[in-house]
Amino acid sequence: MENLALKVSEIFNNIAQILELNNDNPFRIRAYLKAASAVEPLGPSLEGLIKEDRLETIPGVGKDLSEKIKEIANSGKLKFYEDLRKTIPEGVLELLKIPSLGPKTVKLLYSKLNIKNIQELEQAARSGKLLTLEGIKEKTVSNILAGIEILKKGRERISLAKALSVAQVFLDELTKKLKIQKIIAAGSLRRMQETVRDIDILLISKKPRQAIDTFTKAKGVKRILASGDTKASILNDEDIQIDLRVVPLKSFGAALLYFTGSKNFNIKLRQLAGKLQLTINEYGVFSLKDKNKFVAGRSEAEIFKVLGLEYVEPELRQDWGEVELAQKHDLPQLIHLSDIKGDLHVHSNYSDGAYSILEMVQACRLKGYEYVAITDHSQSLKIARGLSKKELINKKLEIDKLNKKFSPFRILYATEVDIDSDGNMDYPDSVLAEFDVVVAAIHTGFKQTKQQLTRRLIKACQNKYINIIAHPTGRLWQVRDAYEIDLDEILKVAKQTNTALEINSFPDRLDLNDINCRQAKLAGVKVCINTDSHDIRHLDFMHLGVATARRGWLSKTDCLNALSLDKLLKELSK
């Protein structure tokens, strides 16, 4: 029942970290990290590759790692990993999950202070004990404590991408084994919130008890928290809580509305119903004037109609004014995944991508896109194999050749240019002028002041060759919070300079967030929903960025890459 790709990726990452703690061969360490990165986005398709004996087609996976993946798939364990774990104390591996803590520091903490778990580390940090170690300063201690808090918050909730993956496994299992009339995931997952605490599943079945038994006995269920005739709650083997409710057809819409939420949205609906002499709950809408007669409940649409409201999409149900607009039938027409015409932030193996330009282009064409921008990193970002000016010539020649072959599909010659600590671009204007699209991004100096970071982004917007600011707030899930910037000031300049801000669809980023999106819309600044793909499979993350845009009330007219190729090129030339 578990996500095999995630499990393999986690084991390989852990192996790499233990090897680093043990001062193992750097090439061996990198091999595990590369394989972990390539396997993680595969999802259910990993099992297909195993069955077809095509694991070695995964970048970085050779015969040895292929056999290890098969062992994990067959037994749920890897003997090599289990043996390796015995070389370090239990709990030390957990320390490596703390943002800003690397293997060298963890080794120092263990060898000098015998710190073996997060609790001991927090106590040592708060008591001042860490400051006795060479190289550990007050700022380091502050960063460690902040990292522990980020980790704690991350354990309370899971990312949207992970929640979708876990939910889909259960939905598929129940659909395969039961005769179901309807089944759907509700809660914050249906509202596509960027993080989810637990997963709610609703279904209609003529055999509720059978549905409950199938759910509680499913593969991957670690613990049954509750089990009744029509509802059950379990923890899966990753300690994620999943709740199942079997509801009657008559009440399915009411239950779906109620369990989708949000809490504040539901309160607003109950208040509105009261004014209409109605009452609403998870079982339906009932008339207060006519002895609680059932009025509606089979579908959400009929409930909204009874309440005199336009249908409110799940992503909007936050009590941000959507109910009032629904009364006027004046809700925004939200963007859809089908509105996206291309991806303007994609990497190839010219820099740190896993696939060639040709392979990335073919994958984009299969998605029905009209264009893609190949935005490899710029020269100073050595860790990502940033391109020198000389290497850009070869890239441009290859793109020109491929464009002749694939016309009318257009490969846009592009870059993700680094914004340095003073706000200057990593390439001179003479080089930037040659690109079809320029995406600018901060990759270093995250701890600068709010004023410095804001100034860097404003200066990037003011460069006439910059089209898009990538992942503008710099956040990384369970690694670092968004850095402080004056977004209002940046939006003012972005509006003046016709610079778009990116919604980065990568699961660990989702940056801009929904609130930022609404700010951009109100400021008249376009967004661009990109995947930041470093792998063909990353292209599938686009739906996560679209979900963020929808939560931010955005329409296709607010989005740069919802434009056709001709209109995009005109917009970029402004």
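Positions refer to the first chain, counted from 1. Since the structure is predicted, the reported quantities are computational estimates derived from the model, not experimental observations. C-alpha atoms forming the largest set that superposes within 1.5 Å between two forms make up the rigid core. What changes on going to the form predicted together with 2'-deoxyguanosine-5'-triphosphate (DGT):
- A displacement of 2 angstroms or greater separates the C-alpha positions of D83 between the two forms, with the rigid core held in common.
- In the core-superposed comparison between the two forms, the C-alpha atom of L145 has shifted by at least 2 angstroms.
- The Cα shift for D213 between the two forms, taken after rigid core superposition, is smaller than 2 angstroms.
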Contents of the next structure:
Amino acid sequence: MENLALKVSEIFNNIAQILELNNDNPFRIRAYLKAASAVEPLGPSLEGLIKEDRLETIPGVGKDLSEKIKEIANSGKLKFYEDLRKTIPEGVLELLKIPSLGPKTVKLLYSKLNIKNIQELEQAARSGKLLTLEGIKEKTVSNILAGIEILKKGRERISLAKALSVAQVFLDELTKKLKIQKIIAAGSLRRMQETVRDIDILLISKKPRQAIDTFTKAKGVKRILASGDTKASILNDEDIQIDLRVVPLKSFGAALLYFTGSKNFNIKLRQLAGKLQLTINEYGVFSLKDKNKFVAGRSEAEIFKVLGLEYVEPELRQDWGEVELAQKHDLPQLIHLSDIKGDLHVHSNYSDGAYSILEMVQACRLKGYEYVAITDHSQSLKIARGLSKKELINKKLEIDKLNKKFSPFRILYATEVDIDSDGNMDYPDSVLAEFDVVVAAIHTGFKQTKQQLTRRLIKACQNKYINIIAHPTGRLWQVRDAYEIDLDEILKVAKQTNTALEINSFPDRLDLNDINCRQAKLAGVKVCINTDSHDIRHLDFMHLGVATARRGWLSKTDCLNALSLDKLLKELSK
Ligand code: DGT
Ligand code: CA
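Condition change, the form predicted on its own to the form predicted together with 2'-deoxyguanosine-5'-triphosphate (DGT):
Expanding to the full complex; the earlier chain stays at the top.
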């Protein structure tokens, strides 16, 4: 799913940068920058503002910019921006994407050294040519080279949510057009890793050639990288690589196991097979004692069995000790999507959500949930239309009324209270005490030191009204990395104070991550898997959070919102 707010803010930022390269009016440049930074944190609620025709309530957005936002929302493009881009060589605009490189430096590079793209910049940086420019020091050059690396890396991988949706298009198309016995996406995607480099599809077909042809001619194929009798490789129109392999029925399990990886997990299995006088490859398991006789290969289950292992779920295949546990048949019972009984972080249009409480509740009931917490933002978070104490009264009344109507389904009166830069809550305790559930989160001041950020979260845990810390490490895909916190210290306090930490299922967040989940489990701290929905459709992200929990070895007993309503209420009142 595309994040419109990010897109608008990116376009506005780019406009400001091009205007600066063109020596345009500084006031105009500042206006775009201001609007960009006001729009960015809006997230999905920007769509709500468009729907309600309230764009001009965003600081710095007047009539002209609100028309531009609407044009981007409607067409995915902005004519003004497209025209403006033509005034500067494409490669120079690329230079602006390098972290740490601002328009002033780019202008200097372009005008003095005629550097027009990243390649030329890298060369000039390595040859020492950049140092001839005024104001460019050794440190600037090393920052530029590091920035080029980050940029290259970011282009190598896509988010899991993106990979899942791209893979689905191909799986659907192949299933529709071919008589297929089995088809599945393997690799990092099947392991539900948070980022994916390329997509590996396996299928069984009696007509491999036809399958390959259908694949290479599928909609959305931009370039064929390779095409053989049983495998092919393409780039789709977004430059994402997809590999297809046609495998025989007899080897399907072996191929699936091999191409699911991870590589380290495969190596572990091969070592184990060797000890049993077996060899394992993508065609099957073979006996070394018996002239390489085929022993197993049709399904993963039969292969695990001949290796003396309990079935290892794909999300666990990282060589984090799971093979040893599988030998003892002692793997954790992983949580399933169906174990989730409710969502404890959902926004309504009382704050920056796009739908009413009633609409969000209906959608949650359709999911079979027992409860939902409506966690609108708190008063100081003006940008997300945080609720004043007065507005809370109406919200509470509405929830009481809906609860009568929908019982036994339970709507929990809740908030996502902002943790300020000193670790204080954005509502006084007297207000917090009224809520059924309180989720606390940091939304500003990400640049503080590790100690300061850790202290803020610890103070939040120590507040007796806080039940859950939302998106604890604050990372936002391709926007900012997780801020540094001392998670072990926070977990210690969370354990003492019975505070849960969230796994935020929003595709751009997914934090806590898998490693953090394992830390939480070891510390005896519960997680809560929430969607942070601002839209009915976001409720579907729950499976991404569940996948993160599974990768972090969590069971349903580790998860607050796998509790039934009764048990949850008891837990919250502790
Ligand atoms: P990615 O694509 O970087 O997100 O991650 P994967 O895990 O999908 O890696 P990929 O696409 O290179 O290969 C798919 C699987 O094939 C990988 O998880 C394990 C297996 N594989 C690939 N190369 C090797 C190898 O050199 N040795 C072993 N044992 N397995 C390999
Ligand atoms: Ca892959």
